[in-house]
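Listed next as C-alpha cells is one chain, alone, in the form predicted alone.
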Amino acid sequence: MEQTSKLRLGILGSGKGSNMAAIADACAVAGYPAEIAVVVSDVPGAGILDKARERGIRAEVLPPGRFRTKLDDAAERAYIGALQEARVDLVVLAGFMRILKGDFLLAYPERVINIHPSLLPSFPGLEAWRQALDYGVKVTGCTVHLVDQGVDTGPILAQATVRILEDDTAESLHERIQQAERVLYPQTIESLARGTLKVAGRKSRIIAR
C-alpha cells in the first residue's frame, strides 16, 4: 500500500546543521516522503537552530543536564516529550553530541539514527576522519546506521566512500566527508521511508503513525 502520510521527522544537533538545511532541502522538494517536524538541540545558538528557523522549521533548546557525554533521566524525559509532542515518527541525529541509551531508545524502538564520518565498523568514536588519515587507509566516507546501546554499533543502513588523497589534511578530508554525508543522509531517509532499503537480509521500512 503506498504511503499517503509524509514521515516525521525529529532532528537532534549540537552544531551547525548541515546535514539538517541537506535534509530540509531534501524536504521541500515534491514527492520526498518526510518533513521536518522540529529540530531540537542542546547548545543555545547552535547554528543548526538558526537554520531551522531561517526555514520556518520549529527549533528548541533543551538543558542537556548534569552529564557531559549524555542526557541525565529528566533531560531524557523532556528530550522525549518534546518529539512525542512533535508526533515525531523518526529520530534524525545531526551532529547531536550526547550518547542515547535506555528510555529514549525504548521510547524510538528502531527508530533513531544517525550519521557517522567513517564507513563503519572502522573508525568509531570522535575525529574519525583524522583517525583514517592517520592510519593511512585509502578509502574512508560515511555511514547512516540505526542507534543502539554501543557507540557508532548499530545496523548500518547506507554508506557512501571517499577516497583519500596524498596531499589531504584532517580539514580537507573532512570537508569532502560531510559533502558527502549531505547526499548520503537524504538518500537514506527517503529508502527508510518508502521501504527501498535492506538492513541485513530484511527490508527496513519506517512507516508514519
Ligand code: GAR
Second form
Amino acid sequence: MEQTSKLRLGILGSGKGSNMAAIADACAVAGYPAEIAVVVSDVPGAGILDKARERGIRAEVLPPGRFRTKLDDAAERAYIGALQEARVDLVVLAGFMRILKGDFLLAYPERVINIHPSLLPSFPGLEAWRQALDYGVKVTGCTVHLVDQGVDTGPILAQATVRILEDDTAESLHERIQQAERVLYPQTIESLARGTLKVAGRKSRIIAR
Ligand code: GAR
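I would like to compare: after the form predicted alone, may I see the structure of the form predicted in complex with this ligand?
Okay, now the whole complex, with that chain kicking things off.
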C-alpha cells in the first residue's frame, strides 16, 4: 500500500546546516515523501538555525547540559520532548556533534539516522576526511547509517564514494565529500520512506506514525 502521509523529520545539528538545507530543498519538491517538522541545535548561533528559519522551518536551541560530548539526562529528556511535541517520525542527525545514549535511542528505536564523512567502518570519529587523507587511501566518501549506542557504528543504509586527488587538501576533500552528502542524504531519506532500501539483507522502511 502506498504511504500517504509524509514522514516528519526532526533534524539535529551543531554546525552550518548544509545537509539540513539540502534535505529542506528536497522536501520542497512535489511528491517528496518527507517534511521537516523541527530543527534542534545544541549551539546557539549555529548556521543550521538561520538556514532553517530562512526557510520557514521551526528551529530551537536546546542546551546540552553539563557534558562536552553527550547530552545529560535532563537535556536528553528536553530533546525527546521537543521531538515528540513536533510529532517526529524520523530523527536525522546532520552534523550533531554529540553521542546519543540509550534512553534517546529507546524513544526512537531504529528511527535515528546519521551522516558521516567517510566510508564507514573506516575512519569513525572526528574530521574523518582528514583521517582519510593522512592515511593515504585513494577513495573515501560518506555514509548514512542507523544510529546505535556506539560512535559511527550502526547498520549502514547508503554510501557514496569520493576519489582523493593528488593535490587535495583537507579543505578541498571535505568540500567534495559534503557535495556528495548533499545528494546522498535526501536520497536515503526518500528510499527509507518508500521502503526501497536494504539494511543488512532486509528491506527497511520507516512509516509515519
Ligand atoms: C557533515 O559533513 C557531517 O558528515 C559531519 O558534520 C558535517 C555537518 O555539516 N558529521 C560528522 O562528522 C559526524 N560524525 P553541515 O552542518 O553543513 O550539514
